[in-house]
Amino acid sequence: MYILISNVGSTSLKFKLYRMPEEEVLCEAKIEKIGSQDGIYHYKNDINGRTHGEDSTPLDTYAVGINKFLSDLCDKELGVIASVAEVQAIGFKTVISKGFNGTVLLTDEVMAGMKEYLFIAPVHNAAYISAIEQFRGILPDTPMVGVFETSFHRTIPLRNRLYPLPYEWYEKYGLAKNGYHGASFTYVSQEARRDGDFRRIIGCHLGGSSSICAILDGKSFDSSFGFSLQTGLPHANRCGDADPYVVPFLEDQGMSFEEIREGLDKKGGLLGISGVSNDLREIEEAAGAGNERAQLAIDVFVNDIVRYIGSFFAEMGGMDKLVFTGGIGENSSLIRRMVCDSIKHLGVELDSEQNDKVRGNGFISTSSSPVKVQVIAANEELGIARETYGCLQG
C-alpha cells in the first residue's frame, strides 16, 4: 500500500510517500519558509536517489508547495509512481478539531469540527483545511486520514490541565490544556527509552512552532502549550504566553481586536521582539552582527525555555533525560548551549564539542552527566504513516 503523509507546520510543509507495512520511505521532500518569495524546495528519490532543489524560490501558498511535490512525484526522471492515482491513503498530521481526538477519517464532519475551531488554530487548521481540500480535489476517491496534534496529551492529569476559570466552562466548553505537537512527542517518546530506563524525559520540540513536553513513563504528563496553540513559548509569528488583561488594555487604548489579533497572531513571537525576521537563523545572523533586539529574542526565547524545563523539572520530581527535536532543536547549537548552560544546577554537563558537531540526532552531554542530552531528528510521518495504516486495517 502508498501511503503518502503531509506534514503541514506553520511555515512549512513536509511529504513522505511510504510504501506500508514495509515501512520503506520511496521519497520524500522539505519545503520551508511557506508565505515568503524566498522559499526552500528539496525533494529526494529515495530509491535511485535523484533530486531537486530550489533554495530560493518563492513560495506564497501551501498550493504552490503541494502542487511542486506531486509533479516531482509523477516525474518521469525524479518520480517513483507513474500517476497520483496510485497514492492508496493519504495522512495528515492534523491539528484540533471539535469532538475528535486521536486518528479518524477525515469526514465532512471532521472537516466541519476543523472549521469550528479556527479560532482556537488559525494558521494550522487554515493550512490543513487548504491541503486536504486540494488533495480531495485531486484525489475524491482516496481514503484519508487525520491524526490530531492533542491526542498524544490525553493522559495530562486533570491537575495539570485544568485552568483556575469557573469550572462551568471546563464543563460546558471543554476549556483546559490541550497540548499540541502530539506526532512529534509520540516519536520523541519512543526513541528516548529506546537506550535506557528514562522515567522522566523533558521534550523540547523548537521549530517556527514551538513547545515542551514533560513526558513520564512514556505517557504525556504536562505541556507548554495550553488550549490554544497560541500559548506557551514565543513562536515565530504567535506571541507564546502573555497577560490575557492586554486585549481589553488596548482595545481601550483605541485598537481594533482585529488589530490586536494580528499582533498576536502574526506580528509576535520572534518576529516581533526582533523585528528582523520569524526565522531563528536569521535572527542569530542578525544578533551575531550587533542587533540588539534580535539578540533579545534569543535571549527571551532561551529563557521561557528554561522557566518551562524548571517547572516540569519540579513537577516529576527529575529528569533523566532532556532531548531536542524540530527544525531549530536538531541544527541550533547555539539555543542547545543557551539552555543547557542555565541549567547546569540540573544536573545538565554539555559537550560543547558535540553539541558544535551535531545536527539532526546525536548525544550531546558528557559520559559522566546525571542527565542525559540527546538530539533526536524529528520523524512525525513515520508515526503518522503507522496510525493511517493502522486506521485503514481497522
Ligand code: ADP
Second form
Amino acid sequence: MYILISNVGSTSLKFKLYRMPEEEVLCEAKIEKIGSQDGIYHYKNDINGRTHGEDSTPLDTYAVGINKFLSDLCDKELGVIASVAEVQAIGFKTVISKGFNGTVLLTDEVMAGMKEYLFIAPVHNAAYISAIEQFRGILPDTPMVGVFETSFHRTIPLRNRLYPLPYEWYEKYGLAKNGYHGASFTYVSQEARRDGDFRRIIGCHLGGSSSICAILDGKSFDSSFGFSLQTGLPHANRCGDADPYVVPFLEDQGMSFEEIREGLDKKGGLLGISGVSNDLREIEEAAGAGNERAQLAIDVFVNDIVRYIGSFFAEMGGMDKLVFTGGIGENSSLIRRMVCDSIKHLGVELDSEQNDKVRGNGFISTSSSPVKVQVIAANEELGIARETYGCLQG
Ligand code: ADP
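Alright, leaving the form predicted alone aside, put up the form predicted in complex with the named molecule.
In what comes next, the whole complex appears, and the chain from above leads the way.
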C-alpha cells in the first residue's frame, strides 16, 4: 500500500511516499518559502537516487508546490508510481481540532474543528487547512487521515494537566494542558526503548518549536506544552511560559490586544530575548562574538530546559534516559553540553568528545553514566505513516 505523508509548516511542506507496512520510503520532497517568488523545491527518488532541485522558484501558494511534487512523483524518470490514483491514503501531521484527537479521517467536521481552534494555533492550523483543502481538490476520492499532535499526550493524568482555574472553564472550554509534538515523541519513545526497557525517559524536542516530554513506560506522563502552542520552553518566535497576568497588565498600559498577540506569537521567544534572530545558529554566532542579549537568550533557553527536566525527574521519581531530538537537539552540541553540565547531580555524565561529534543519531553519555543520553534524529513522518496505516486497517 502506498501512503503519502505530508508534514506542513507555516511556509514549508515536506513529503514522503511510503510503501506500507514495509516502511520503505520511495521518494521525498522538501518545499520551502511558500508564498514567495524565491521558493526552494527539492525532490528525491529514493530508489534510483534521481533528484530535482530548484533553489529559486516561484511558489505563490501551497497548490503550486503540491502540483510540482505530484508531477515529479509520477514522472517517467523521476517518479516512483505511474499515477497519483495509486496513492491509497494521505496522512497529515495535524495540530489540534476542537472535539477531535488521535488519528482520524479528515471529515468536514474535523476540518471545522480545526477552524474553530485557529485562535490557539494560528500559524499552524491556517497552513494545514490550506494544504489539506488543496489536496482534497486534487484527489477528492483519496482518504485523508490526520494524526493530531495532541494524541500522544492523552495519557497524561488529569492532575498533571489541569490548571488552577475555575473548574467550569475546563468543563466548558477544555482549558487544560494539551501537549504537542506528539508525532515526534511517539517516534522517540519507540526508538529510545530499542536498547533497553527504559521506564523513565525525558525527551527534549528542540527546534523552531521546543518542548519536553516525560515518558513513563512508553506513555506521555507530562509535557512542557500547555493548552496553546505559546507555552513551555521559549520557541523561535513564540513565547513560552509567561505570567498570564502580563496580558491584562499590558492592556491596562494601553496596548491593543493585537499588539500583545503579535508579541506573544511573533516577536517573543528566542527572537524576542536575543533581538538578533529566531534561528539558534545565528544566536550562537552572535553570542560567540560577544552579543550579551544573544547569550542571555541561550542562557534562558537552557535554564528553562533544565527546570523542566528537574520537575519531570521529580514527578517520575527519576530518569533512566535523556533524549535530544529536533533541529537544535540533533545539531547543537553547545545546548546539549550546557544542559547536561547543569544536571550532573541527576546522574548525567556527558562524553564531551562524543557530544562534539554526534549529529542526528548517537549516544553522548559516558559508559558509566547512570542516565543514558541519546540523540535521535526526528522522524515524525514514520510515526504518521504507522498511524495512518493503522487507521486504514481499522
Ligand atoms: P522546526 O521545528 O521548524 O521543524 P527544526 O527542528 O528544523 O525546526 O529546528 C530548527 C532550529 O534548529 C533552528 O533554530 C536552527 O538554528 C537549529 N539548528 C539547526 N542546525 C543547527 C546547528 N548546527 N547548530 C545549532 N542550531 C542548529
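Between two forms, the rigid core is defined as the largest C-alpha subset superposing within 1.5 Å. Residue numbers count along the first chain shown, from 1. Note that this is a predicted model, so its numbers are computed, not measured.
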- Rigid-core frame, C-alpha of residue 60, shift of 2 angstroms or more between the two forms: yes
- Message: Checking residue 70 here: with the core superposed, does its CA move 2 Å or more between the two forms?
- Response: yes
- Message: Aligned on the rigid core, do the two forms place the Cα of residue 268 2 Å or more apart, comparing between the two forms?
- Response: no
